[in-house]
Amino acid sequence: MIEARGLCKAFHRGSADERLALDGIDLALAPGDFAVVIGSNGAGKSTLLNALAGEVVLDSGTVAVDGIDLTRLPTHRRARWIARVFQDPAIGTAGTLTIEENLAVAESRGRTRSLGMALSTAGRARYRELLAGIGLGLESRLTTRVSLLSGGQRQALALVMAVMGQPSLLLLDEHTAALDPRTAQAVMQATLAAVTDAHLTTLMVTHNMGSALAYGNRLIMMRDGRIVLDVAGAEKAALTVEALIARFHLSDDKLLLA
């Protein structure tokens, strides 16, 4: 269970530019939930993910995973439970390291460190198996520096790195938005396979209404730092793009989604 209670965050507090990014957010995700978050620019989507990941310090509220309070833990301490894939493929990978070195680093995330070989024959075989399922040929390029990969290949690697430790919560921050349509589809299919196979609890931010309706078992709409719509199951399945647009218009939102 992922539980966020009373999340509040204001930026530039006390100045003329003060902005309330999170306004008392309550959010609970059951094990295996795949929730898709939509909303206009400034709705609070990225701030919500940053709050869960520990990238921003909350003004108030709590974040707990599997009953463990993470509220005061920094990002690197939360890595044991929370993994994230960013919009920019370069953020989630180390360009100067090889593919296998990146995977070895990801595999050790959140674990107690000890002296020993980071790479082994068994490890390389495991990495090849993980990468083969994506279909981008990365399994045959383990010794290639990541900086030489295309954006799509690098994002696919970032996804594998994020899910290989089977985190309690996977955060996807518009992780296909910077990719061409064909590569975005490949990465999204790899995402669905990884999430389904490992039964990962997932929170995905997107600006694409079609994606919001096609993926996940739950749809969350944010506006002005609040959750204004939270539907799941049959209610989500019955939604259409036109219905979502109507909801935005009814809430006087200026969002234009693809």
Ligand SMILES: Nc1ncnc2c1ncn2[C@@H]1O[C@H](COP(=O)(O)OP(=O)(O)O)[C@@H](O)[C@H]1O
Given for the second form:
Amino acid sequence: MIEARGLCKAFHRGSADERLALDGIDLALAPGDFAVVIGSNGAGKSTLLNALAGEVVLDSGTVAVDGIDLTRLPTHRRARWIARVFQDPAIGTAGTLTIEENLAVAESRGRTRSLGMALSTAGRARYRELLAGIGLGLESRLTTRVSLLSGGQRQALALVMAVMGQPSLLLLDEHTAALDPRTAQAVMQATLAAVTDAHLTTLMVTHNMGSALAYGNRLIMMRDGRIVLDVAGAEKAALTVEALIARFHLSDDKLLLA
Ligand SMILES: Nc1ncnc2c1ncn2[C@@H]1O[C@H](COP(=O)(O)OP(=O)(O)O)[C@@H](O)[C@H]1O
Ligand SMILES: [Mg+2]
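Can you give me the structure for the form predicted in complex with the named molecule, which would complement the form predicted alone we have just seen?
Up next: the whole complex, starting with the chain shown before.
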């Protein structure tokens, strides 16, 4: 269970550039919720994910995971519960290390297991199996330096690394936006497989309306630092782009779809 209450964050407070990026966000995610987050540029989507991850220091509000208050913990100490994949594949992986070294580092994160143990024959067999599931051929390249991979291969690796620790919350911030369509599709399929198999609680930001409607059991729309729509289950499944547009024309003619 993920519980965020009253999240507020203003950037450049008190100056002419003041931006209220989060304006009192309340969000509860049940175990296994796969919530897709949409909203135009500057709506506060990345700030919300960064606040959950501990990258952004909140002005007020609390973040708890499984009943544990994480509000005051820095990002690295939240890593046990919260994993992330960003738009830029270079952020989630270490280019100077090999694929297997990256996986070993991810596996030892927040744990006592040593890198040596992870890089055993059994460890390598497990890594090959994890990578084969993505279908990008990484399983035969364990000793390849990650800087030599394509952006999509690197992003797929970042995803495997993020989910291998069985996080309580997976945060995906436009993680396929920088990829070519075919690779984006492969990374999205790997995401769906990982999220479904492990029943991961996930918050995924996308600017792709098709993805937003197709994936997840819940759709959250943000505008001006607030959640303006939060639908789940059958109501989400029945949504169409036209319905979304119509609905938001009714309350406000400033359409927020990017
Ligand atoms: N580090 C920052 N410094 C100053 N302003 C920021 C920073 N990060 C985000 N903002 C501002 O906060 C608002 C929300 O940004 P962001 O969360 O990145 O939106 P989104 O991801 O929905 O496009 C925007 O007005 C943005 O300019
Ligand atoms: Mg963003």
